[in-house]
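In the form predicted alone, a lone chain appears below as C-alpha cells.
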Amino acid sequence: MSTHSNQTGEPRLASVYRESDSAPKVRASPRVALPEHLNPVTGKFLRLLWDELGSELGVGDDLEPYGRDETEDLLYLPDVVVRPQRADQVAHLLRLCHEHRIAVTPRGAGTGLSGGALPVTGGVLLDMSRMNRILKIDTQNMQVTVEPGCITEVIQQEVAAHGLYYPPDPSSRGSCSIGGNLAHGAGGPHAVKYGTTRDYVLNLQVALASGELIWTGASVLKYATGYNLTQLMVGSEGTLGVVTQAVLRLIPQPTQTLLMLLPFPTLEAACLAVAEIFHLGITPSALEFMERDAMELVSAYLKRDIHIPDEVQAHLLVELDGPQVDVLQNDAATLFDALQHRTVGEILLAQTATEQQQLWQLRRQVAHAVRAASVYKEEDTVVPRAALPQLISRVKELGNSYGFKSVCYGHAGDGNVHVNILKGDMGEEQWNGVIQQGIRELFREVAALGGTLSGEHGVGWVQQTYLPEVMGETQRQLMRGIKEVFDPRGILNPCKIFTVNA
C-alpha cells in the first residue's frame, strides 16, 4: 500500500479528488455532513495513528477502491485506510477513534449491496481483509474458528476436506468475506433448507467502540445465559462492534445432489409452484426463481447460446440433496408429477456434475449480468413465500406506473426476491426522484404482504430512508437505544441503518 507523506515522513490528508495525466478526475459523491458528535480527521490525528499503528496506515491514491462497494455507482472516499492484522490492533484503533470522536467504517470484501461499507462521512476506513486466517477446524465438535477476512468459499472448501459443510453461500461466496456475511446476516440459495449465516454462529470475539475485546457467548450448541449478544451482533452492520473472530457451527457434507430447471409460462405460475413443492413434503436444498429477462441477460453475459421458447417466461432452479440418490430421484418424480399442470416445455435435469455446475453458473452470475447491462438499484424484498405471486405481480405494475424496467430473480424458497431496477437511459431527475417514490411504494406493498425490505443484504446506507415503511418508531427507538449503549459516541459506521444524524 502506498503512503503519501510530507518531507518529515508524516502522513498527510489525501485530496477528495485524484488527478492523473492518464485518467479523468475521479469524482466522489458529496459526503454527508459530519454529525455534530463527530470530529473531522486532522493532520494531528493522522500523526497519532502513524505513531501508534505505523505500517498499518494507508493514505493517498489507494483510497478510491475503499470508497466503493457493489451498491449502484456510489463513491465516498475515506480520509484514511487502516489495515490491521490482529484483534489487538483493531481494539487499539477503536480506542483512539473513540477518544477523538472519529468515524470508523468497517469493511470486509466490499461486495455489499446496501452501502453498508461506504464511508459516507469520511473518517477512518477499517479494512479487515488481512485478518483472513482459519484458526481452527474442530472436527470432533464440528466447529471452525475464523477471522473476519476469510473468504466464505475458502472456509467451505477447507472444511469440506474434513467431510464437513458450512451451508451459507451468497452468490458472491467466492469473493465475499465472513465478516461481511456476519454484518448483514447473509443467506444464499441454500438458506431455504439450511438457514442463513445467523443459524451457524456460536460465538464471536468483538472489539467494542471503547477498544475493549469481548467474547459474546460460548462455543456451545445451546445458550440460555442472559441476553444473546452473539445474535445481536449478527446483522448489526458494524454499528455495535467489529468482529475479530467467529466460531461457526458445521454439519456433515451432503453426499448426493440432484438439480433441475423447470420452465413456466408466467411469473405467477412459477411463484405458485413454490408453495406447492413444500406441500408435497419435499424440502429442496435450493429453490431459485429467474424471470425470462434474467436468463436472457445472463446467457448474453456468459456468451452461452441458450434457447428459451417463446412461451417460457420464468424458471425455477430446484436442487435436492441427501445421503441416498434413490430417495432424491423419487422426490424429483413426485415433484414432476405434481407440477405438470403449471410447467411448459421441457424440464431439464442435470445428469452430471459438470451440467450441475453450468446450471448453477447461470443463477450465480445473474447479478453480474445485470450490473454489466446497466446502473441499477437492487431491492432485497422478502415476503411469506405464499405471497410471492402477489409480490411479483405488484412489482411489474409499479414498473408500468413509474416507468422503470425490473429484472427479478432470487431465493423463492424462502420468499426472498431481488428486484433489480435498471437505469438504462433514464435521466438523473427520474432516477433520483420518481424512481425513489416507486421504491417507497414497493416497500409499502411488501409490508402489506407481511414482508420487509431486506432478507439478506441489510439496511446499510441506501435503504435506511425506507425503514419507516416496514418498522414502527418504537422499534426504531429501541434499536437506537441499543446502539447508544454499545457505541455512546456514535463512531461506528455512522449514518447506517438509521436516518442521517438520527
Second form
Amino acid sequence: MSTHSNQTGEPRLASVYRESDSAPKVRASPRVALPEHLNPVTGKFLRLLWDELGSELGVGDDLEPYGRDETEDLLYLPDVVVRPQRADQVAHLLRLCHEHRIAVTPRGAGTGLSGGALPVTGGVLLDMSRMNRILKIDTQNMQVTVEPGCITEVIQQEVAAHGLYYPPDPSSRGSCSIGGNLAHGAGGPHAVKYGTTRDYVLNLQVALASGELIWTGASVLKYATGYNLTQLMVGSEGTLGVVTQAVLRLIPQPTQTLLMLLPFPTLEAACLAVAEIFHLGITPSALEFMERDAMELVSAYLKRDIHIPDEVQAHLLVELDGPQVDVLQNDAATLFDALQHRTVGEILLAQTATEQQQLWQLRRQVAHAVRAASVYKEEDTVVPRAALPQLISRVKELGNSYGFKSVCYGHAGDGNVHVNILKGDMGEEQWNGVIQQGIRELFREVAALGGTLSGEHGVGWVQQTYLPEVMGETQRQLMRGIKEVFDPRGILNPCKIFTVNA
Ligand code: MLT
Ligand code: ZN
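With the form predicted alone done, generate the form predicted in complex with D-malate (MLT) in the same format.
Shown next: the complete complex, the earlier chain at its head.
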C-alpha cells in the first residue's frame, strides 16, 4: 500500500517508516512489566487499528528513534507508532485504546529531559509531529492558534512577522514542539520576566481517553468559570489527555535589548548577585547562571576559543529589554556599580546583534555540550531565588560526599538550576546506586530550602522516584484522583509522574 489517503481523500494515520500491505506483527522490546490494568498489544489489536484508522503501521528496528528522548541513554521500544494529522484521528485512536486497555504514550519532538515521552510499557506511541500547523494568527486579539507539533521557534518567528512576541523559549526552542512545552509547562531563559508556557495558554482543545474532543475553557484573558481545566492540562505530561490545538496569548515584541556577561570569582558570589539585582528595582529579561565547567564544555563543543581567566569560576548572563535604549543603559550602569564588589575581571557587553547571538549560543548549547561529554542525569532543581547560594554549595558538597561531578547552569533569576551529574566512566552499580542516593538527598535539601523537584522539565519517568521527597502522600493521592477522573482505565502515558514508589 503506498497511499496515505483513504477513499474520501482524507489523510490517514501513516506509518513511520515502512508502508506495508498487511497489518504488522508484534515485536519484543525492552520495557518495564505491563501494569495489570493494561493489555498487551496483540496482532488482533493491530488489525483493528489497521481496519478502523486505515493506518500503515511502523514495525521493526525503525521504532528505535521513538524509544528515546533526550533523557540519559534510556531506550524503551513501543509496539507501534501512530502519526495522526487531525484531532479526530487522535480522538478515535484514544477511544480504541481505551476500549482495549492499551497504553498510549504521546510524544512531541522527543527533546524531553525527564523521560515523559518514553513508552516504558510499550503500547502505542502517539507521534504528534505531523500536526504542526499554525492555524490562525489573530493580531487584533494578540492570539495564535497552533497544533501541538509546531516547533516553538517557528511560532515565535511567525508571530514576530506581525510584531508580536511569544516569550517562552526553552533552549531547545529550535527543535522542541509546543505540545511538549505544554505537557511540561516549559520555561526557558525569558521566563524570569515573562513567565513560562503556562502563562501564555488561553485555551486548549484536548482529546480525552474516552475519545471525546473538548475545549478546556475560552480564548479570553480572564477566566473565573469554575475549575481551570486549561491550567490543569498544562504540566500534566500527557497523563490526562492529548492536546490537539492550543490558543496562546501574545504580547508586543520588545524593541531594544542589552546583553552582558558578568564574571564572578566563586559560584556563591554569582548566586548572591542574583537576588541583589532584583533589589535594585531591575527585572532582567533573562538572568542565566553558568559555572566555569559549563562555559568550558560549551566553548570546546562549539569550537570557540574563549579564554576564561583563572580567577573566574562562574558567569551570569544578564539581558535587559524595553522600548528605550538609554533606560537600559542606565539600568546596566546601576547594575555594574552595585555588583562591582562581587564581580572579578572584565564585564562583557555585547555590542552588536551578532555578539548577542554568540553569547546566547553559548548558553543555549550547554545541554548539548554536556551531553556530548558524558551520559548524565539532569536535575531541574528550583528554590526561592535568595536560596540559590545555599543550593549551589550543597550541590558541590553532596558531589564530594557521594563521588559525583556536577556541571551547574540555568535560570538563576527563577531560582532554577540544572544540576547535571556526569556519569563519565562510572560503573552502572554506582550510577544506579549511590548516585541515586545522592540525588535523593539533594532533593531533600531542595525541599528544606522551600524548593521543589522540577522547575520546567517535569517529573516524567526518571524523577518520580524522588517525588515523595518534595510532595506529601495526600497531594499525590489528589493527583491520582484527578488522573482517575480523566483516564479511568489508566491508558494515558502510564507509569509517569507518580506511579513508581510514589
Ligand atoms: C536549558 O536551560 O538549557 C534547558 O532547560 C535544556 C537543558 O537544560 O537541557
Ligand atoms: Zn532550562
